Amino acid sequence: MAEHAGVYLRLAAASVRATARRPAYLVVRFLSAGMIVGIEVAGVVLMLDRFGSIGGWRPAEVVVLFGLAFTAQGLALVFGDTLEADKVSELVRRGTFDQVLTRPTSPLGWVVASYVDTRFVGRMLAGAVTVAWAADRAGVAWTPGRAGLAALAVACAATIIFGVLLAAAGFTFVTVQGSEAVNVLIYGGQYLASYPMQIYGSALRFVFVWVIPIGLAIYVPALGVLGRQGPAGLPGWLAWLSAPVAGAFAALGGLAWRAGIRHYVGTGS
């Protein structure tokens, strides 16, 4: 198992040698990524600053869920962007996949490793500075429990993404053409996450609550990061199910995962 971690590791660190040496390229990418995280949560402030609250929760608090929300889709795209629809695609309609699956490694750990878009680092960096600021603009007073509440949402929310894109990686063996419905869930599913569960109707706090559950991962953990009270009936401890429920549901696109594997036939080339 160490053997092939380390592997994995070598193969990450030389995609990131590769990108560094355009030094310039990195550095736009990666602060281009950090201020279209701050252009939106720009946005959200003038837009929220006009209205003064939206379900009862202050511009400075609903920021806090944004930050969340937006390092944690950065930590899962680092390494899971090899797995959006459109790329395992190109793989499969190239004929490369079929030399991947000759190799003597996991074929995920080597769509994984092979290529890590460091742009979200950016992106990652931006959304943990945005959770800073909002933060001490809404009074929080950080102490261990709160810090270790808000690396719980990002950790449970980014194994979610992580969770979706897997399943999603999965599909598309069959059906060979990438589904667009995967963005919904990643990008539409963080910015739905983005704002108070209690604005939305019982459907739709269902889906992103237990079904796809990033609503869960970020929500509930940062009721205890801003010392609120949740919807009547929601029980505290409950921030700390996220976790087991983050690593089931990856579990289970990891399943999709294998399943796709198993049903994969080469396109050729």
Second form
Amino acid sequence: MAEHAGVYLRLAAASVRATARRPAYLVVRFLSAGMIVGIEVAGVVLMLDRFGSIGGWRPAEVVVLFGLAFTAQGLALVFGDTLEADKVSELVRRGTFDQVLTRPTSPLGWVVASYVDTRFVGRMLAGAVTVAWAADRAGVAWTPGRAGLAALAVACAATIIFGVLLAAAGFTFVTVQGSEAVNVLIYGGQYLASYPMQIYGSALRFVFVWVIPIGLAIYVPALGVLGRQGPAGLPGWLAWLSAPVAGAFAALGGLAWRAGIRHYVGTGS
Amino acid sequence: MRAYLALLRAGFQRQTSYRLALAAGLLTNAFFGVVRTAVFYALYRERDQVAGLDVADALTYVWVLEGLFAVVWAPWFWELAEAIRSGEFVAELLRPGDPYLRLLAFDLGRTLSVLVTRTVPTLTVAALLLPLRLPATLGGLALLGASLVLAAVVSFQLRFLFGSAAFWTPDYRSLFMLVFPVLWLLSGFVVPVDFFPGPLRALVDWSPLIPLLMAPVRVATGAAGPALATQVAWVALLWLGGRAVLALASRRLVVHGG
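Show the form predicted in complex with its partner chain, please, the one above being the form predicted alone.
Let us now look at the entire complex, which starts with that chain.
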């Protein structure tokens, strides 16, 4: 796949240029995505300020989690938006995927690069702004180590969400119709990881730390960024684990994607 | 009248036939509901009442929200606008009877199906497992039912107005994208409007967004009278508004293509 990197970049650039033919549309999509992040954060701040704290965390500290989760989700969807159930379903039903398979590129590379939605660039940037703003309010003294941890959180969580999208796309190749249920992980996972993990019951915590480790990826590095101690069972050194865990998770997603393609039979259209 | 009832039935059946989407929707509502429930339990651990809400009120808000989500943000949100843009909507104007009522009847059929298959089961299960604050009398439950149906009506009326933008511009989606974040917050889908600062809350209380979610929550938690009155008033106002827009739009409708 790597040897074709130039091709994918050109494909992606072409899709951005196509949207940029209508600059107003591009700007609106970008702005609206950023506004959604801003509005969600504003609402949560209004609520948390009334209560003062949640699970021992101050509002600004929670908002750092919100920012990290939004950034990671935006990053994952900049690449993986075309893997969502409705889009893969259309690819299969229209027979477009037959053509993709005959091309001398990797199918994954083509699908990912075929369309870049600027909405998610807006989401990602608004998430990053949120992290910076909230970290300032929470009194975080940025050091290279802390910035590195924040970047690690975003990269790992994005990798995990991308893995979920890969697996879901593989599933859609087989069922054609696909299921919106995967949104529970992509949007629900982001929402869940936006609050400190100690507020959840042990079952929910276990699933989102160890099975779909988006909680591990956001929460544990955030402990380091905020200079906090984790609850029992979630020590700060686990941050070192999140990169290999995220990598392994995405690899599993890749296997599911391959299995899906192997079972792909087209729709005859 | 019989024709409208038939449309209502057709809408109901159409929506009920999406079984897989229903299962995925219930799962999504359950998941977000569980997370939001955990958030409120954690918030109220050291507090009894905040901004007039206690934990039972907050949990009721959570599950009414999850139940009404697909009613307010209906998956078929853009069908009307797309029909207007493609020109199919002309057929709607040629049919006998009143177009606004026909659209309402069909839409209400679909939202009633969502109420029966999603809202009621979600609320029932949540009420069995969690200390929600729901009416304990049959009369109270009937009022809650009426409030949920009124929320569905207002949701159609607002979606109709947003869809009608397609009469004037093909960029109706861009327009909506810019207002959506604000609607999302002010309708109470991010946090209950009770947590807003005083002036903002007062403003929102007078907006047509209240009947969508906060009014049913208030009916459920005990303040039925004023909440229902607000809903009825908005149904009437939006009825006039919707009809005015339709009358204006039909006069300037341009149909592209052949």
